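In structure tokens, the next block holds one chain alone, the form predicted alone.
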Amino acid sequence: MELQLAVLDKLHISAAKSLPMEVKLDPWGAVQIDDYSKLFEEFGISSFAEMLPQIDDPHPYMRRHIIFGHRNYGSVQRAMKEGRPFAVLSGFMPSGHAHFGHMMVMNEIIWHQQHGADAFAAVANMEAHAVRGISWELCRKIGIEDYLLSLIALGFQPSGHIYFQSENYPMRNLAFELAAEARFSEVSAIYGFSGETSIGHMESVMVQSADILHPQLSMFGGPKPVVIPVGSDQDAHIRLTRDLAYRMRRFLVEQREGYVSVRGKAASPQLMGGAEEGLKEAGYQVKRYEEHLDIPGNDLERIDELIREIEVKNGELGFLPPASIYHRFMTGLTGGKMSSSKPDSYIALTEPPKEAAGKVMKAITGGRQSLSEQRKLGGEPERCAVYEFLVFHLSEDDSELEEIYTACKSGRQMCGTCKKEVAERIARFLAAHQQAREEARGRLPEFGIKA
């Protein structure tokens, strides 16, 4: 088992490289991360390894350390374990073909739905229209044909919520409320906006924050833990939204030495009185001051939950800051990050199986310059896009991956043999997936989607 984890941990990590100190995680650019451990230091992302022992039925992405980091996933894990409400949400910008990289997010949404989450999938057509200039009509076509059919084919159930941003008015109303709490200077600093950035592009940022928070609206059962599966390049959205969630609260609940302080940020005297009364009814001793309440002890989590309930009863939102999980990027077939803007770097989920197999046979691998050198020195599977397809998508057997890895490193496995096997598996997968997509087309009405 230790060898397997060591093998899987080497994927996407180069000990000789490190993240530049001034790296900017750009949601709209191509970011190649060579050393994911630097994200723990630079951006405060926590290692997912600490969560893994607490998850009873981890997804292979978790087990294989493809999901490498998180923010506050413990709140989701506890809700999952205790059978309490929680949600999962992610979105897809309809700017190009859905490929195996996008399928990672789809699988993460579906896994959480299978484990009890209220699942949300957004088609980010407002973002695509504002940022990429794609027409509304084309956004809808790409959203359905490339993304939603595959999402449903992979197992997304009608109990979840699929929507286009432009058609979700409760979410759009929330975006307006969030915009009132955001400041141009901070948004510009986070995203690098300039005087040439369109207002629509800026608005799309607030829409994405509203996407993330709106599963906590009363129409969906109120505040609850929500997890957002993303690549690390999307962390800017998560950080901003977590800040906005705090700002939308009417009380700040903090642990002090020996007591919990409940401070009214924008609470009316009536709401302050309601908080005092609610805490006393719950059995707490409360000392009231003009702008805050003090409660002896260290029961921070329970007091925050009670205050949140009081906010919601009084018409406030009471948001919990969203959790997030971060997965490694897939390496493109031509090297670098797999990207929708580089057709040769990816295999689309709608690609003809034969053409996809041909791409694999031409892909960059971790092999040496010659067969003799390969036999002598062995290959480098940790640098191989073809081996990655097995780890990410095409093998359910960890021992098989270890065997292939070891054979490659020892020089016993040649790249041609591996490419052929992976090409055949991809062709079989795509043939089956595309058949399932056609069956999903007839099910679109179940999800409230008009083709």
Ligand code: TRP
Given for the second form:
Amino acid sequence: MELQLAVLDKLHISAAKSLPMEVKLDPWGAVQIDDYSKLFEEFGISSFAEMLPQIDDPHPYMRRHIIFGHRNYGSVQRAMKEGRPFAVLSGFMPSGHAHFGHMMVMNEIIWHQQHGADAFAAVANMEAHAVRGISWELCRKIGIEDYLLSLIALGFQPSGHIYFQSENYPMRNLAFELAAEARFSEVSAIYGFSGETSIGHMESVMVQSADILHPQLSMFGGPKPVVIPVGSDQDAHIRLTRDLAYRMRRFLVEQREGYVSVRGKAASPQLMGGAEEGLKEAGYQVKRYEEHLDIPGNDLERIDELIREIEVKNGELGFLPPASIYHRFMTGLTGGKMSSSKPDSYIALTEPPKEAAGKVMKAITGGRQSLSEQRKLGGEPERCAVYEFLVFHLSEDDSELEEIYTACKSGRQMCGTCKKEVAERIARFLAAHQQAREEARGRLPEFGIKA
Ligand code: TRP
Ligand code: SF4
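Requested next: the structure of the form predicted together with tryptophan (the form predicted alone having been shown above).
Full assembly next; the chain just shown is listed first.
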């Protein structure tokens, strides 16, 4: 119960914070919050709220707790702050149209790029081909038309890396190396694979792990913190990949009671010797055993770093486990989940602005049965897909949000006018975005993409 409340509190949007305490705010609906608190408890995702004070110029998604969870984001945040190299990467499966959910991932990539990250965006055409049966040709078309043009239009810079999985051979070679460490039983337990699952599907899982780890290859400057912005549905991939990253190490470095243990994992005698020497050079006392070294004290982090460097010097990969951030999903405009099989539930980034406005006008709101009831009871913005669009995408200004929230709650605001305003904003946003997409089209070669 305690934890539940803490989670509730953390999921409040900041705009709502200044309202009186006794107004119990639950902007996202109890069911969803239940689900998210489960993610914290059962899967070990950490709350992003604890990171926020460390970030100087947080993205509105961060400020508004739309990004609600993370793994290991501290590694990225510290690199960002200290001006050390770090990277951001995510991938897009070229099936169906890109919608506002995909745009969130794009904006998260771009924000990190603007804050110093080496940025990577994958078009997951191997996955789409193997899992969804989409032809290579169509993958290319959808990848460019629906995803890459929007990514560039939103501000992705050519200093970053855009690639199609099938064309990235260093990444594909890494996928094979990772596959050599992954077990059929664990991977099938995670993804529910059976004897009927195609090998290609299984390979695409390794390819996704390789996507995530390949910014740490020496061709990109070696091991570094990497953040993967995704929806929480992708967490299984992240956990598996973090595990594989550990397995690719040649040493297991662990804190024990009063000493740090450095255990070789099939490390060659040369590598063992190199590690011992390197540690001694750095001023550590080292006790050498056949397959491990013990170093008195508690200097885990620095020793791990040192050992990683020694691994890399000897041609090993020395991966850091990747970090991740998780954003909440938007509700569909028709209530329930956004789904590509329900075209009225979502708005595509390529949709004619008028059509999109029409969907907003038809959307499920948190309004009451009648106007008089709404005046009396107030609306329920926390259950309103229209309000959610504002929070996620269409209002830059927290105080404006707060105004709309209280106006709705207090029964001063009626859904008709509110929807009309949001519909207009969406139409305006899409018109501008689509113009930027057309400008991006001419710039594709700057990103190494042949149209
Ligand atoms: N599997 C992801 C999806 O279904 C796409 C993806 C491919 C991806 N490679 C990735 C996501 C790497 C994050 C990181 O949307
Ligand atoms: Fe949603 Fe606006 Fe209606 Fe409130 S007034 S329920 S925010 S559409």
